[in-house]
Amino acid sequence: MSEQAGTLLELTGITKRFPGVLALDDVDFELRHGEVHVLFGENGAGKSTLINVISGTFAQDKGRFVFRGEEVRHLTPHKARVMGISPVFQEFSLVPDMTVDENLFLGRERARFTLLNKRAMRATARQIIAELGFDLDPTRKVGTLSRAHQQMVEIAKALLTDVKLLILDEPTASLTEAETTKLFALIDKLRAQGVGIIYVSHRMGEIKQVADRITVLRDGRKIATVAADSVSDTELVELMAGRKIDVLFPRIDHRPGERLLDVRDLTLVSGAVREVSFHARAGEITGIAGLVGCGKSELVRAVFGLEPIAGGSVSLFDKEVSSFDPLAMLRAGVCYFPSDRVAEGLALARPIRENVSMAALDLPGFARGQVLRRTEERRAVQEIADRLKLRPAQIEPAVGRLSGGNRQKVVLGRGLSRDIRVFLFDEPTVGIDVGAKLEVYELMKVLLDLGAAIVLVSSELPEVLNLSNRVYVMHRSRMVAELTGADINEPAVLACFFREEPAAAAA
């Protein structure tokens, strides 16, 4: 088959084992020239392992790897890059203290005689950034960029060489709608040039927009490969889950009670939030919607004490907060779940147990004085893991070995380790599959039934619309609308997203 015209990559019987886990079980996969082939499946289904095999990060234990008609053995990331295989992973591989152009050329620097040719590298960086239509300054340090701009750097880095096969792993998770449109235009351009693209995403709308074919993985096995225009969203989800899923969003019975959180005229030192007011009640989900960069994430980070405040006030349980820091907010009954669980939410090399309990080590149930009560800690964390249906259910493995959905459960478990009444969810389902999303939503229902207040920040508009009892909309650092009842609908929210700025008053 690999000798037929059109076949770029052919994998046959790919098997990969890790200690105690069969990650890939006899998987076949084919990619054609000029094709966008979507990998679809639950977290832990084997998608990440498969693209790591293709990019040379992991070596398969069994199976045949044929690229451009030739069998490949002993593949490494460097060898894959030389062959024209360029991955853009969901978790970035950038050096924060280096500039954009330095990151682009890291490991493939250009030299003139014995000196780095920085002028040539910067000129090339500007050229490729301009071709991609990205708003990037090559001289900026990557650590100062937003996550969306760091995503652009990763994409530009992947396209710096002569690409034959491009791997995109959740590439739109941090991009605005306008940036996503540019990315899709780039994908169309690459497809027309014969580049094969492996695209990993859980977003049904974009899958149907870009895919030619879709391969569904489940529990490390290939379930089916289907033409994108021949399968419905429901059929795809059922292939992925192996069961019938009747609803993508559960029905939530909101019972608004007392105000637990009240924010008045909040302004941040950075200017990312200006004079914003909102409140959250017990027994309801308060949604905050807005385009990437509007300030919605910075808003909840500030409430938790992670962003310096220039003005305004925050009250909890009718009492104004006098000092802001995460430990004080935890002790006051507020928990924040960050959008970037790798950079801010988890210690990947440490056990699940430690990641869950680290927010509760000051409690008598976990420690006596300065001595950790290990038996009580294990019991409490195991109960939380069982409640969240963590897979696998053991609490001693390192978090870095878990799938994205199970990593998110570990982050959520931290909020269940102590008495919390206000939950701040920042992009809680980014990069996790439909089944894991439903489990997160069911947890929210339980929390509401216990009398908690939930603030939900999400760039997934259907998520905000279907889960929230009230929706605030942010636009360019300000709160521009509060929607309730029948007014919570897509046209109303989108109208706020793209509202015109008032003209400046005449002098």
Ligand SMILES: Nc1ncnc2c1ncn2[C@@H]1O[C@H](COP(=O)(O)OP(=O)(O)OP(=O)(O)O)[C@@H](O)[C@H]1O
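Residue numbers count along the first chain shown, from 1. Throughout, rigid core stands for the largest set of C-alpha atoms superposing within 1.5 Å between the two forms. Note that this is a predicted model, so its numbers are computed, not measured. Compared with the form predicted in complex with the named molecule:
- With the core held fixed, the Cα of residue 78 is displaced between the two forms by less than 2 Å.
- Residue 264 shows a C-alpha shift below 2 Å between the two forms [criterion: core-superposed Cα displacement of 2 Å].
- Residue 112: CA moves 2 Å or more between the two forms after rigid-core fitting.
With the form predicted alone already on screen, would you show the form predicted in complex with the named molecule?
Here you get just the chain by itself.
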């Protein structure tokens, strides 16, 4: 019998119920040796839940779990790892106060009678990081790393042991192009070694690039399993949504008006942004493109008062801003949507309603004096939830129960809860499904028509290019170009990353 072609994992009739939702409903799933099997579906379809069942985090309520020909019962995360099932989770499972290598080995330390062999662990950590080509220092505390680097730690952690089944839940969401390429090379290598890979992503391009087969989930049910080369993008999206969605980006009519935001020579204490100037006008989307870590995110965070400023000035509605703090900015009509929704955006244990209205409780619509107006609050939040097509469409469950993409919608909903003229979007569509992305774009369109100025920071180039009226390009903490009209295209942006190198060296 050839192991190569055989079945690695077979799930039959998997059902998982959470209070109030049937997250998985009688799902069958098969993974072969040396296969990349993509899970595809809307936010909340049950992809992460299925992965959690496979990696032993949740037990299924019903269904058979057969791994390498043997039925497995009572799976725990520990048992799964020992069997060779390595998950990379969507929401990171790292300990912020521990170093990179401590995190890598968490749960399977090299130890004799509990006595740690630190030197061996550090050496192995260095080796695996070098093999992966990641730019990571094993002695750094994980809490001090950027999201992209934390993602790398997660991936390295999964590959540390002898992997038979690798699970990647939206792994590229915060990786650069180059890192993504390395990851795909790695996937190819593992595939050749007969490792089975389950891959979750919302990005059509990369799905077509890596997948052998695709299983589509919708509302907890398996809709179909198809060979990747036998379906088109539109067919796939249709399977996912159960309806036709034909455009990926809406047409946006920009009607640039007055300058609402004007940033001059901004430099941050951290040095992540140096002498950057840009402006945003009402009625248009201003894109800021750049590689992960180039400082574009810090730039908008600083404008919102979240990063210490060393020099330069920021003007809003022609008035210079004197004190940078989020509440003052909100009152002035500026709103920022963070990219790291768990760390900065949301109180996971609190209801959706409270998370949405959190930034607006000082408004008369939500509170009279210090007394909350619960009915009004509920109505306003429900309206916002409906506008964002939140799923499930209830506003009382805790945010922690929502799927990754729906959490993002809650963060966005916060900006709709008060009167805002300037919207700073930091990676607004990380992890949200194709249909929901379109909804976010449509939402931006609505905001524009109301006269808002939108600043869109995104590492996803197609998004910036298709939506923006003007595109700024940042590279290594500096603004290196402003593109308008026909100049807004991929080669022009990519050229900026390379062209600047010698000039910067000369300066």
